[in-house]
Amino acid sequence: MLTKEQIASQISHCLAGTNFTNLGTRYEGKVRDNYTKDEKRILITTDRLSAFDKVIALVPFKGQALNALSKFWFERTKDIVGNHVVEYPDPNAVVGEECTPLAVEMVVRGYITGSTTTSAWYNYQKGVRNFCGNPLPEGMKKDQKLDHAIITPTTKAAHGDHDESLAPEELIKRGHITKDDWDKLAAISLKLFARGQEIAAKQGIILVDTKYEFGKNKKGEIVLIDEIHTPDSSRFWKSATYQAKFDKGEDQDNINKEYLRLWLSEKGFIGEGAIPAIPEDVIVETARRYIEAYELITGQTFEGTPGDPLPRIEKNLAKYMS
């Protein structure tokens, strides 16, 4: 594990973004810069942290940790569904097969929790008892385990807009996805989630919930794209302290960006208005949790590459540049 001092020293070298003019057509997502060229998509994972559908902060080593975790999970789930990966030429980058994205995000939940307006717990507190087509019983408590994993899909909002949680029937009715593709995505998503929970459990980690994004390759096959089981797309808790904290109604031991989301919520920010100034120690702790997530889940030591990442990325992607 990197020390807090090592993490703090990287703050001035956070990767805010890239703008390579000879790497192809550029599209900026909330966290990743995407370049498309010659039927390839190059995704550069920045250090931007997105929460409440906004870019909130820059977190040192975050991009590297996310990229490394996705690599770990893609390799361990490719027997369930193919993925877009061609190669990992840089700690912050992955080159993938260009795919046509499907217009839904598959959110899978094993517990009722969350602090955002699209979360299951937020809606349950508001009296919702049928969330995206999933009936929920009365008397549930925050962070309670569900009887079985549920899928609560959202639309894929344009950059800067909010995702919308909808029941599958509504997604199909509005033309976001076909019934056949929905059935396939639902089955794949539940298998991926079960695999994620199984692997995480062996490391003393609970995979609480997650989201998956899919596309179709040039053969028309459904493939997993973007990322999988990272602290950005997923919520993780520590198994050892779950029950005691649940019984006391205390916040769980999070090892993901929920730490910063909760910090912002305590300051009264849940997505609207000005983002509060975030102190350096909160940024460092957020980074430490991303690194901790990688190490706890994979059982491997995180090998962060310090310094200015831009020249290194440009060098490592040289063969893809005109």
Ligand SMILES: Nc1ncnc2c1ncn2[C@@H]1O[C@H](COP(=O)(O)OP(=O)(O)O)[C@@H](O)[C@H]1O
The other form holds:
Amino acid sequence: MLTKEQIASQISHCLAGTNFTNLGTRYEGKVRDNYTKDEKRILITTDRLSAFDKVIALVPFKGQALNALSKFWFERTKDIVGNHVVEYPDPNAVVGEECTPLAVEMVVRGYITGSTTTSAWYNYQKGVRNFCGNPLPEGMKKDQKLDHAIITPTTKAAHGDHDESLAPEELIKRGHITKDDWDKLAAISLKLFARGQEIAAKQGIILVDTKYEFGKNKKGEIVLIDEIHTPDSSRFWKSATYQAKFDKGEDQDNINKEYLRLWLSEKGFIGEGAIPAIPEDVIVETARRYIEAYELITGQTFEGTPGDPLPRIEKNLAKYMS
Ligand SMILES: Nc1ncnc2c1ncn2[C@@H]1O[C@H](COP(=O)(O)OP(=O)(O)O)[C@@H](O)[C@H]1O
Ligand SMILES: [Mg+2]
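With the form predicted on its own already on screen, would you show the form predicted together with this ligand?
Shown next: the complete complex, the earlier chain at its head.
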């Protein structure tokens, strides 16, 4: 594990963004800078942290940790579904096959939890007993395990919009996805989630919930795109402390971006208005949790490549520049 000092000294080298003019058509997502050229999509995972659908902070080593974790999981799930990966030319970058994204995000949940208005727990507390087509029993408690994993899909909102949770029938009716594709995505998503839970469990980690994105490649095959089982797209808790904390009604030991979301909501920020100034120790702790997630899940030490990322990325992507 990198020391707090090593993490802090990378703050001045956070990757805020890129602006390469010779790498193809640029699209800036909340977290990744995307470049499309010659049927390839280069995704550069920056150090931007998004929460409440906004970019909130820069977190040192976050981009590298996410990119490395996605790599770990893509390799361990490709027997279930193919993925977009072509190569990893840089610690912050992956080159993928350019795909046509399917217009739904497949959210899979193994537990009832969350704090935002789109979360399963928030809705349950408000009295919802059928969440996106999934019946929920009476008497559930926060953070309780569901009998079986459920899928609560959302639309994939255009830039700046909020995603909307909908039952599958409604997604199909409104033309977001065909019935045939839905059935395939649902089966694949549950298999991916089961694999994720199984591998995480061996490391003493609970994969609580996650989100998958799929696309179609030029052969028309469904492939997994974007990222998989990272602390941005997923919730992770520590298995060892789960039961005791659940029994006492305490917050779980999380290793995901919930840490910063909770810190912000304690400061009164839940998405609207000015973002409170985030002190350096909170940024360092946020980074530490991303690195910890990488190390706990993979069982490997996070090396991290310190220093200024921009010249390095430019060099490593040279063959894609024209
Ligand atoms: N192989 C791919 N082909 C096409 N689109 C992709 C591929 N992989 C990821 N994407 C898209 O690229 C974007 C990644 O950037 P991100 O920062 O996650 O954006 P967003 O703010 O839309 O979540 C997402 O919109 C994702 O759907
Ligand atoms: Mg995204």
